[in-house]
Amino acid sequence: MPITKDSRTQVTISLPNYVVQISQTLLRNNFKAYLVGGALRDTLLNLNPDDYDIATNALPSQIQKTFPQSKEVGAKFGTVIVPVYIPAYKKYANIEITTFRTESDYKDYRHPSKVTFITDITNDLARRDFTINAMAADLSVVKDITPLTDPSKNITLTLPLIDPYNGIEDLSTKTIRAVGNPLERFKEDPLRAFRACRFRAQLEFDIEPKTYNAIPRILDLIKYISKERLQSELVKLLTYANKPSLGIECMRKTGLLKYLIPELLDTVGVEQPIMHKYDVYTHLLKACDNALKKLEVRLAALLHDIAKPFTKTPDGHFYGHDKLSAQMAEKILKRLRFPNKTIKHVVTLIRWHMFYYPNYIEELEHKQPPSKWSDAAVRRFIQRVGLEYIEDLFQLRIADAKAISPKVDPYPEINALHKHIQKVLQQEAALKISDLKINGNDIIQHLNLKPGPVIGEILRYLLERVIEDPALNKKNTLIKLAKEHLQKNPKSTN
């Protein structure tokens, strides 16, 4: 629906009752309260904000006194977090309350060296990045509203809007525009250039020309942005946007991508003559757009073919690109300071994303039905990938398949294997050493061995046998197999 304001500059929005209650507490203590930032922007767009920001003239010490449960997260910048427990959700919601302020002298291209607390909301809005984030809804009208019993329920309110930079019009026309001089805004904090591209994708808005053209002019300042902040923007892009490709392409065209994932630039124009319609870069972006909105899956989709420029053969194949792509992805994610758990997850998905039925391509060309995997082959596949990654691996494979070509239908392969895996998982089958009906102590006792590497070697051998034939997973049978293996390999005890 169109976003408009009436002649009195008011907007009608819906807010959770707990936000209203926090606002009422400020107001009844004779402080001002305004809904600001992304929370107001998303509310006006009928989106559900992740959190809510309130701006006030109360000083940080006064906010803390008013809300004893609050936590100070940035006293210098006037920011205090107030946690509110929501019984319906069985969790806390954090409301960020910030004192009106002005900022100047951004000596490290992020933090202002001078922060002044003020009493006017309009001057506070002047320090913000984009017009769509530089509005404030006056919450003073909620002072005397009777709060609802359930803090999670929403209340519809008509509130006065403070909009000195005409952000509401930019919301209506789907425009990203810097507050004031875009070059000055980006020089204050170069990360704002990445945010512009991220909002381009997240909101599917256009960046107005002056703001867009200012981005290439601050590229020499990107070096001052920490890897952790770059990572945070990438995470938001991949988890919030329906089409992350819009943001990534914006970064490529403005020169920002070189400072985030330069390896993607190597994929531009790398043609894939076999089965694929698109070059590697376009394929990666389409796969990312197609992927489940889960960080690990989208990261894997974006990077799963990152090594293709370095593995292309004269006949158009990319042998070994899955393994090399996994290695490259690991380096990229480490460089961007991703947690080790996330890195392992993404690298695993990329390493094993090229699962095909035997001779699948040849069968496809001859329009033959896919070959069948044996149950043992499926169990080995699950063991190799890791049960915890299987579902995400299929999500990646589906996203990958959708981005290949409208002429190729890989779904018989994917669906057949997925159903086969579900069938195997319903069986009583050992997929890891801990599933065996025998352990290291049993081997030490029955084979009269000392603890050492040989115990693990025997257990791995037994697991391979049981994967081939689950009926062997019985204690007495396994002990017998262990003894036979040891007799055939006596050197393993040395």
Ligand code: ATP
Contents of the next structure:
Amino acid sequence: MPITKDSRTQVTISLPNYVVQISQTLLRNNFKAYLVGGALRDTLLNLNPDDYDIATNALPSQIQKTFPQSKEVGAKFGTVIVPVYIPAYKKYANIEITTFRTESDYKDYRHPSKVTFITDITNDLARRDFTINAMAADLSVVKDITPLTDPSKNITLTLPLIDPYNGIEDLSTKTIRAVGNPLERFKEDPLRAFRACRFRAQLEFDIEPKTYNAIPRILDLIKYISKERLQSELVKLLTYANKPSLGIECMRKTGLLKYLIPELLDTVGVEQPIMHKYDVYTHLLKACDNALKKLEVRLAALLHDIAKPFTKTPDGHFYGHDKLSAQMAEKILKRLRFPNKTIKHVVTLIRWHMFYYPNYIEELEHKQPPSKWSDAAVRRFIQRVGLEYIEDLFQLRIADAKAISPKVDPYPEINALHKHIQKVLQQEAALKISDLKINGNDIIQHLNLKPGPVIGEILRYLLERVIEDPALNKKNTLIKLAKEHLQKNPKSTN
Ligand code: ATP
Ligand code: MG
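Pass me the form predicted together with adenosine-5'-triphosphate (ATP) as well; I've looked at the form predicted on its own already.
The next block holds the full complex; its first chain is the one shown before.
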């Protein structure tokens, strides 16, 4: 355990130079500075915090004056973000500076309706959700540190710890415990119940029984939480946790899952007699854990078979589950207000996850003659999925296969298809409409047509032909093909 705590309750931690410099600037302007929240928690756990949170008695306007490059964030009232450029990473790191505050009157369960700025850190810690998130390390004891030339380099400091709820003990016993009365704290803001499950997975801690048992008692308040806040917790669960399944299971057992993705509950106990070792729910959770920590891949893994309960045949098949799962996933993600770009990405992965590329090893095992895809079939595959999604589709496929049974090895198939795709890409054949040696204007001109949907229809037809036979991708040939197509389908001019 890297946590060292002596009798004066001090902690020795290592912080990036740029965080220390920001706190020094606050101190030089006679303000206080404490490292708080997830940044302190993760630093104590020897993890790399995503962002650093500093609490201060400076008011938001004073913070902005002190750091002219800063900006206030609307979502978190009174929080000011200071971007610091880190040459070593070639990017900005954001430090969130928040004025000490109390929060009260969570009338709409979305935001506290009353935020009062205060001058003391202890009362600020009281409003925080869990003991491990309610500690503060006092940066004011660090006077006049000479700036290091590299802002990303770490400085080791021994700092007094303000820890009214004994969060340090809960950190060392890996316990998630509400600050104060759990039921009251969850009633104040029911999102905290989801956060408990998220931290359960992210930190792989256990939830203390009183805190855990309070969750089923606040379920009727969840309807008041905004979908955006729910989404943000789901995103953190899927992108921070090694095993998101720990959080999803926590939500299922406490009743929360019904309010986040109820469709997952329908998959519990749906057996898959062919090939699979697990029921659909267990398979989805395992696939999600196996997947890369990339949001779209994890979402796709979690939802890729979500329609299986509705497509199961008496003989144990799930025909069409890929298409229906894509439709259901779209609905779920829209409901959770995910951006359209994310939805399209996830839905595409789910829609095409059932490809089957016969590979050499399988052919040997089955003693079948080679039945590989033709180059045209590979081009059709790329065109259907979209080149930009193929790597992630493979990642989904690997996560999926590993969750079927330990015996399934996805790599020979993926590697063989990967190679074939590389080969096809090197041929520089057309894969999308913009690769055609003809465009909409050419068609309008040469076929004497008016602009309209028919132009797109002709271009799609030409692409299909060129995907089958790349030699057709010449301007004159395409014009000829377009004319023939139009003659055969005169109705499409209307
Ligand atoms: P991470 O950065 O890993 O998401 P975090 O603990 O920093 O974890 P944030 O959502 O960034 O989580 O919040 C920062 C701090 O603000 C938390 O550590 C906690 O002290 C407090 N906090 C955040 N949300 C709530 C909430 N809904 N109720 C009470 N306190 C909260
Ligand atoms: Mg944080």
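What we label the rigid core is the largest C-alpha set whose atoms superpose within 1.5 Å from one form to the other. Residue numbers count along the first chain shown, from 1. Because the structure is predicted, anything quoted here is derived from the model rather than measured.
Core-superposed comparison between the two forms: the Cα of residue 419 travels 2 Å or more.
Fitting the two forms on the rigid core leaves the C-alpha of residue 21 displaced by under 2 angstroms between the two forms.
Once the rigid core is overlaid between the two forms, residue 442 counts among the residues whose Cα shifts by 2 Å or more. We note a C-alpha movement of 4.1 Å at residue 461 between the two forms, with the rigid core held in register.
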